[in-house]
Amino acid sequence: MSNESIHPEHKFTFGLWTVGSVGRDPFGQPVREPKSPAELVYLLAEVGAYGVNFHDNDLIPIDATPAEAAAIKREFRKALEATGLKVPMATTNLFSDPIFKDGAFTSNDPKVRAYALQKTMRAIDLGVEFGAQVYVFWGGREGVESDATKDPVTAIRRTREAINFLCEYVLDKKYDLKFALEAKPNEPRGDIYNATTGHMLAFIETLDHPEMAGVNPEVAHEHMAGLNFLHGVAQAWEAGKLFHIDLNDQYPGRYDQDFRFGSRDLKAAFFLVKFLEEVGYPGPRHFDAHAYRTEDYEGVKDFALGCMRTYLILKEKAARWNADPEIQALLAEINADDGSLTPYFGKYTPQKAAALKDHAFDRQAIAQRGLLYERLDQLTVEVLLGVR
């Protein structure tokens, strides 16, 4: 599989935790030997990636000594300089260690909440040290199995207090950093607070510095809830809050599968790529996915290349869709507007409202019109199948 068509301007990024996954799952032991962060940088450079992102403990183990941490950072920086890879985003692991078994910012234990703030401040410092300008917050343990155990209003307020505190920390340090909040409905908790992108968008508006916070929607997380990912992304974009994005694939209603991008629902992936390219989304195309457990590290390279190649193929398909004369003629017919009703739209005025109330509509004639959506959707499928 070739990476000749992949270039830095595509801004394809992967997390250390993605290509570094050793294939462990709840029912099976690792199938791949771990690689160091520096080795993973070289692997990503080999397949043509633009950048690499990390949780604090992807880079530096939680119990590392200062000397060990310094050595790891030296090797990581050396690999970045040798390959030219960037670090656009960083985040904190607030879910793996046993201390976070009942959450981090929402924990009922004040010692846990304070430790989570300390750990996040140190992780922010680490991310900024390597050039990150986006900081992602995924509340993987911020939830419950039983609503007897936590009051949801208290949990919301604790989360707000933590994000407000960390915003002030970033401002105090004069870091060039913005926050991207990542939603997920469940797993590893029974239910996770702020379960969807829409929840996060509403929550952001309650912060002391809402301008500093946006969202990091993930394909799998919205599909887990049975939602249309494109719609959540579009809402975030329209609100000016699409600060980062996680690309992968997922069967609805399942556990978090993190499949290779475009490997399950090509039509959904197509419309997502089409949207991102047409609105000019400027951020990295970050793949938060994992190679199958069946793979060795050559298979991991195939996985990473597959994510990037599928994105570029769908980008080309979107251009073909936009240039297809039959599709464009259908769109023109579907969206035909003779302008006769234009005076009724836009900003309200009493005169406009009165005129619209008096307008006579032929309801039955309007309802009888076929909308041609079947034909349009079939032509889309034919573009994707390569027969147009």
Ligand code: DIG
The other form holds:
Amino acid sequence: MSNESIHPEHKFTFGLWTVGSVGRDPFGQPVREPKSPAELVYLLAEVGAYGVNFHDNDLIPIDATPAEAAAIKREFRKALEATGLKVPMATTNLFSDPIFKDGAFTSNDPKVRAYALQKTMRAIDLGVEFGAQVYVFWGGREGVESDATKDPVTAIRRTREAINFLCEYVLDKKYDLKFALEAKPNEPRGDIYNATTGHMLAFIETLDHPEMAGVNPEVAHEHMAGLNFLHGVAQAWEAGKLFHIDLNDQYPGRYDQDFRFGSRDLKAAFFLVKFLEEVGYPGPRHFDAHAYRTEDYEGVKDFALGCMRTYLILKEKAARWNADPEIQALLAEINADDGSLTPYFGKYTPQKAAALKDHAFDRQAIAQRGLLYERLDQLTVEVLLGVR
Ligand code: DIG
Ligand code: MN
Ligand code: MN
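I've shown you the form predicted on its own. Could you give me the structure of the form predicted together with 2,5-dideoxy-2,5-imino-D-glucitol (DIG)?
Shown next: the complete complex, the earlier chain at its head.
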């Protein structure tokens, strides 16, 4: 599979943990040999990626000595310089080490909560050192298996206190960094707090510095919650809070599959790409996904290329949809407006309300109208099937 149509300006990024996944799962051991961060940078450069992201411990193992950490950073930086790959985003692993078995910021143990703050401050420093301007918080362990164990209000307040503290840290250090909060409804915890992008948007407004925080919606996570991913992304965008995005795919009602982008729900992927391109979303197109466990590293490259190629093909399909005369004619008919009711919309005035209350509507006639949506959606499907 070729990468000739993939260029840095597409801003395709991958986390070290995605193409570096060794294929471990709850029922099986690794199937691929690990690669170093530097080797993964060269792999991503080979497929045409723009950037690479990391959790602190994807780059520096949690028990690395200062000398080991320095050597790893040196090799990583050399690979970045040799390939031109950027590091747009960084994040903290607050979920793998056993200390986080009952959460990090929401843990019932103050020693864990304090350690999580320390680890995150150090990880923020590391991300900024490599040029990250977005910092993701995914609270993978911030949850419960039993609500007997934690008061949800206390958990929310502990999360808020931690994020407020870390916002102040970023301000104190004068870092050019903004936070992107990533929701997930469950897994690895039975239930995770702030379960969806919608929850996160509400939570952000309760922070001391809400302007410093946005969201990092992930396809698989909203699909796990049975939600329409585009609607959550659109709400975040409209609120000026779409600071980052995690692209992948997911069968509903399954564990977090983190499949190759577009490999499960092409129609949902199409409308998402159409939206991101039409609104001019400027951020990275980050693929938080991994290759099937069946694959070797050639298959991992196929996976990465597939994510990017599908995105670009759907971008071309969106342009075709917007240029299709029959589709555009249908949209014009569906949205026809003779302007006669315009005086009733917009800001409230008592006169407007009085006039609208007296307006005569022919309810049955209005209800009789057929809306042509079957034809519009079929044309959309035909664009996706490549026959238009
Ligand atoms: C899982 O979807 C999470 C972690 O991989 C990481 O913290 C975040 C960054 O994209 N996504
Ligand atoms: Mn996921
Ligand atoms: Mn993610």
